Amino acid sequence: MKTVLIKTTLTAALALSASAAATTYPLTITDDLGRKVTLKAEPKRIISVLPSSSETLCAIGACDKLVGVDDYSDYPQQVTKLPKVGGLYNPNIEAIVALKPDLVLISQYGKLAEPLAQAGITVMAVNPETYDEVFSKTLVLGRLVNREAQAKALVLKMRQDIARIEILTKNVVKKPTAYYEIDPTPYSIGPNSFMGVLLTKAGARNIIPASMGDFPKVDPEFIVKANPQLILGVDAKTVAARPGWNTTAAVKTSRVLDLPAGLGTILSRPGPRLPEALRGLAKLVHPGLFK
């Protein structure tokens, strides 16, 4: 009798929770282009032109709503089977329209909003850029697609997984100064970007000051003068060929590390694999913690 009562209570609680979490439509949200966008009903046919949005939708149980993705969405494996609609700066608008979406998730960059709106398609810019926005935009996506409870659960899980890694790296005595290269131009990451926050959480000290911005192009002489103890994102041979870089502590101690296959992609996506990205980065910075 007691078991039946517990099951009944639990079922009622879950039903109440699901009901409370259901999105009410029509739903009006101000998107990342500053536009007020209204969804008249729960979207059933969605196109995502950002890999991070594609991954987030799948992580909150809305993968089956996707009918098309951008050329770079490749995770989870399910999205690789969907029609491709181009990239951020070379979208195939005809292909997007032909798929008859009731919602297209775009970046605030590129120029997709106007032509698609003119075609009568609902367009929403959801574009996380900071560490905190990775979580807040996940909740926005959950609300858009009527998966609020799943989005909240995902955010909680991500924060818990990140906290477990931070326990290992937070109290490390020797945190190396680090330069992280995302492009050989060279471009790097500022401490306030989501990638910069991950680098700090991984137990490194970023040589790039916040005043340079989130993803600055850096003068190579600045990097030589900063003398990082760790260089990430580029191989040792390339670094050794650059004028003056062989004088850095990172080169002298063989602490120049290219990223393992796949990690660079995960690190560049402000989405649900943030904890996985942090763990991979922390292993490079402090390999001894993960033996």
Given for the second form:
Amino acid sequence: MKTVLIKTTLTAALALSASAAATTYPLTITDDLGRKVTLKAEPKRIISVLPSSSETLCAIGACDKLVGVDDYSDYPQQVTKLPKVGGLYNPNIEAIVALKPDLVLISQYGKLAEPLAQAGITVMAVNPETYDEVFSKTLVLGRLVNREAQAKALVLKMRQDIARIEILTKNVVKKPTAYYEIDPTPYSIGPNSFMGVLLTKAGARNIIPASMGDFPKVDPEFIVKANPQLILGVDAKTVAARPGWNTTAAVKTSRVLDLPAGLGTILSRPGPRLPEALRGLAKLVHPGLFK
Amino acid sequence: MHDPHSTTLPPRRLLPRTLALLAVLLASIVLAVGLGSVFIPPAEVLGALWRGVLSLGSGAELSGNDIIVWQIRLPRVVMGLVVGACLSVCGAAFQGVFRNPLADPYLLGVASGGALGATVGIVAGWPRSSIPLSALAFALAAVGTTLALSREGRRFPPTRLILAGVVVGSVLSAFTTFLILRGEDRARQVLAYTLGDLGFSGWRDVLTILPYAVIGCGVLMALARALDTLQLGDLTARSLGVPVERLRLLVVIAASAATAAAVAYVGIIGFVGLVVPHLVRLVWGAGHRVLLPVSALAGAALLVLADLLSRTTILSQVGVVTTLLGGPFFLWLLARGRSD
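Now show me the form predicted in complex with the partner chain, since the one above was the form predicted on its own.
Complete assembly follows, chain above in first position.
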């Protein structure tokens, strides 16, 4: 049943993407800052100040349009050779202007929009935050840079890859209750955040209720009381040193797993490597399924 | 604002107020152990405490809510008591020794030093257990620098001390800001530290800072009579046989050690040290022999209640609560002082 469904969507989407004509310019779009922005022509010199946007552009075949990226964009290899223009909170506006971009892709955070717009540069805020937005914003980026067909194909491929992993994890009988720490203060992830959706799809039961929000600061005693069977995102030594935490099932069964170096980065980027992130997470939650 | 000569209340008026404060302190402890993200009824709290005491003897393992009471909440509450007492006593002593109502425990750069030490550790990714040590070392080094900078021969003139403290604090804060901007992804941890948080306080943390707190505050309380005399001015105090310079140095060292210890595990908790002594002076008078111990009790109660608020409301960090409570209160004090 499931495969049939996937095949049908696949065919439908292929038909759609075939019919998707080139983007027509001028193109006016409302960006994530709520501003109406018009692109006069297909952008040829783009600067991305968001790692996920850099990744998406490259994944839809617009990598060669990039002339500069922020300090944190490090994937794919190609973007590492581009000029760096600073980070979200300390952008180098002069460097951005000097690169003569015809489009700067920013996040809705930071304060780049105004000075750049004043310098006469087209600025567009595109930053996915929820799971669904990862896909919808990919399509937006595709439209912006005249790579609609490729964006649709990428979204389809991502959904397929995710479905393949989900098929494995969905029917597992024992889904461990899990606590995922994104910051040792401690902050965790709610089930509706895009990371929370991934955690659920990886076959875990998040101990954080949706009512606590997407990225809540949690009271340590709440976690001890919830007694998770799996603790992710923090090393075993740190957890054992926290008062009371050695009584949790996760510590008793040695299921406290720090994320491997690369996985943490991929997991924090709502971009084309979402399936890869999910696979890595699912492997941690259900190592037996991926042998 | 206050007349230092009418300092000591007669015992007849002192006792009821102090007993009332003790009752508030006890009530706040009971409340704080019972309430939290998990509600534990008072009877169960008492049972948990009793079972905890028994298990100390027998080595039996605790379970369920007993763990929360004994291993998480109680140490957190005790940490709040110790830190609140420390900050308030140090605040009172600093205000007395500098004869400056705006002095607080962080005056000489302790806080900025501690923050920088913690930030260095956090940004470098050191294990959490080493962060307090780094905070403590930097806090003490900051005060050492302030002392060295303000020294005039063998004397430490108060104006020079405060000026040097402000400058050392600003320079260290600039370093901290620089490090935060460099290590963006850890910024939230640094922010949490600079806002103060009792989150992961355990018994071992409490026992680590307790000696500094007890010795630091003990020394300050032993100097209470000398601090009283100092309120008459350096010259008078000197002529009454108070070794003013040595007293000032001793207070600064004792208060800095206690403050650095308070800062080490829980970060920088604002306004407690500034506000509590003023509050106590209003009710108990300005004599240091009463002011210092009563400030300890009041500060302890205040911080435990503030932490309870931070755990159970959206405010989420104890430093945010103390500043939100302390700031307006301080403004009220100022306004009141003006109308007198």
